[in-house]
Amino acid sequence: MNKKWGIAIIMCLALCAFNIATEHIFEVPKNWPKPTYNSNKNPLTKEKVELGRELFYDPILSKNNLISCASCHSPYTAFTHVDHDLSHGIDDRIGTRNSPALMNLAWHHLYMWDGAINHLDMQALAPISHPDEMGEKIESVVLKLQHSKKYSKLFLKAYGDTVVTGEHTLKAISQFMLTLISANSKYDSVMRKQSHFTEQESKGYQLFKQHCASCHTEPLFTHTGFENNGLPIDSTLNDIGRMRITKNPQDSLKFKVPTLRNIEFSFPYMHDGRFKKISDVLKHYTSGIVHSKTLAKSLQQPILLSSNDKVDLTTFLLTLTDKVFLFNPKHSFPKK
């Protein structure tokens, strides 16, 4: 055999290795909804998804390489920061709503508090270009990537090319996102008849079932959908929620319904983190609404709770919290 035809073959079979994709299970919970997300669009693989992991956690996504997006998203407080109220991003800049709690995402169809991404697969271009978050550019971004040793050999891997492009990055962190999911807390054991909630957990959930599972649609615990909540409007960020997208006055204050899983972690609540506790959530809802005309159908009608039913629904909603999930090594940073 021709040497050099020897040495084409066999530096071959090294890029074709890198090139054999492993499949990655989406597992969907039993008794779950089939999810929103297409994944024969973007095919779920272990390489994009440990190069999405990489990517999540790393701080060259913004423009002076300090904050990544589990800056905001920890992974030990459900995806979420519980430090301050409202984002914070590069050079200490302040953004303007809470971060939201990240799980189970293959089920929705709209992202972020206002519903402005409509894909998972461009929901981080949102963050990452944010002046106030990341404040950096997809090229730049791309640019520093493709400058990196280590995310040559990590495309490579997942995409059989070295070549980074933004739709690639933007993928791989979609796939990470995916992976996210929480369906191990003590409600989903109880469903599954592998465990019993207790006598004041029980009477929680019938609580819950009864005033709040209109839009903290089981199992997800979110219709995923959009609603006014009553709360009454910062003076300060004048936040108008779904209508800055739309435009439709009928979208007025109204925000991304938040999943209740996890909530123990969570904090602070609200789409401006004005909350720091459960029972200060409750309190809203027992005796804070503000009446307009865009306020939930399901709170037009004053909600009745006495001080020992707010404290059986906080022992049920606590049922909610996935250990499995919250500590989950797949999910943390990666280890070198």
Second form
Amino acid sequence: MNKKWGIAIIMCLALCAFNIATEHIFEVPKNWPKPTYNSNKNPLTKEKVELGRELFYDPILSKNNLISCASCHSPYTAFTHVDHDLSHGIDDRIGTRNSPALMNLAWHHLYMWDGAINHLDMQALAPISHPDEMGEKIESVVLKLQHSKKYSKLFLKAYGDTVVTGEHTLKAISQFMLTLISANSKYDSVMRKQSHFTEQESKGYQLFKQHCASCHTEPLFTHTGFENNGLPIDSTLNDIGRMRITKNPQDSLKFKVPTLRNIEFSFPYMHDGRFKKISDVLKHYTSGIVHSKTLAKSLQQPILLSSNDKVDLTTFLLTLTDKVFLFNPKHSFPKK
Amino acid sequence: MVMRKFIWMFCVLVTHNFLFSQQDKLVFHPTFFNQTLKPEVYYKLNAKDSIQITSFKFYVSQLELLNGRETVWKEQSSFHLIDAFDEKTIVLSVPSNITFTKIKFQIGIDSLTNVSGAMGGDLDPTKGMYWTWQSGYINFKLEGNSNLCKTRHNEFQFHLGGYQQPFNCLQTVFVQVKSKANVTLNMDVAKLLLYIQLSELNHIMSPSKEAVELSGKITETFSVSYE
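Alright, leaving the form predicted on its own aside, put up the form predicted in complex with its partner chain.
Now the full complex is given, and it begins with the chain already shown.
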């Protein structure tokens, strides 16, 4: 009888351990909405995430084997490309937009500044194929991976099959990107009642809720939709944003609202990286708005902020820095 | 006694499987007017032009058989990439023990599948039928050369696709069949090229009004013959 109980207890413990192990790969932060990404169709496993991480940091995805995803999405800068307004790719070719920061991607339904990509699985295809980014074809990537001993092993571990397919390659990259969750900033600990805002941060939070939150909605700090935020048109780019995809004039000059999480590290700002500092961004919203037919509703009335307000608001924005996320060894370059 | 019952059951199952596994062929046969279309052979639409086709691929999905108005068979996860110049891909199978008067299928990929992420088999994005700069399957691809096109190497390229309104290019095809024998669906590319006016329009590469219009003409290229 005792033996039976013993076995039952061991089995229960094993089951719990298994549950804990799978939960830790992808955990929805407390009080967050349900993710948009349906992980039932691509269940996360440690091995698949690891394969995805190897692929993310491997220049094998580019035509000349020199550019990896991380070239423009560095982990230490919230997975974006700092120091460049327009990001550059293969052969130092310069693109037309600033690479977006990557985090909390499971909660988005469209990707890229213009929403060209409709699913996280398909996202990697765009930079891989773009002549100014990685200049490669997914067909060739699959062939290169197929001929690599390292990847045969990793695909076998992840999928139980050494045959590399486009589907498995893309889904593994998705799995790694899904694990890039930022929810451990000071703001988050205040929301979880584990710490307190300073008086200045608190004032800044009130200003944020009043002036910014309708587009940069909590807890993602983006409503994940598209808006025209009144930027003057850069005549060297003439980027019409979302309208390029929908061909609908109502979408003219609309770009995806970026998250403000880790804003301290994700400079330069805007789709074309035109602003280097947070103060430049605040100046735009208080005195630089260009009115046009598609201007966001929330920007129709001027935003008035004193210089003290701007300092308070900036102090709040810095509470969105998540060092646990930025320096998480699970997100960084895989060790040999 | 039990053994006898078991053997009897076994026989029933085997016969059942045999009957239901009998397959008829459904063949997609590309033509240029009445000739079988071959790659890199020059054909004439009119006296002045000459046209060759280098690539002709399309998706056939949601294959169904109907008897009158009633659906009598529906293929499960029905997605086929047909490469007109690859004989392995042009033959589909339908069950032979079913009476039907109509074949129904779609040319292209439905909108739900288009937004469902990475998929394998014929839907794998390595098949060259997926746009990379903007998500979505290319439903129908026709490429070639003609002296009518004032382009580099006289090329023309028609990549038809788009799953969102107002540029949804998905086409539903109904074909009436008379005989129960193997069915051949002829697809006359010449009909499509006559509609296009190659001297004016030589490429479509994104979801657009032009893509929707041309997609609407694909259904008119079909005719039926029997083996």
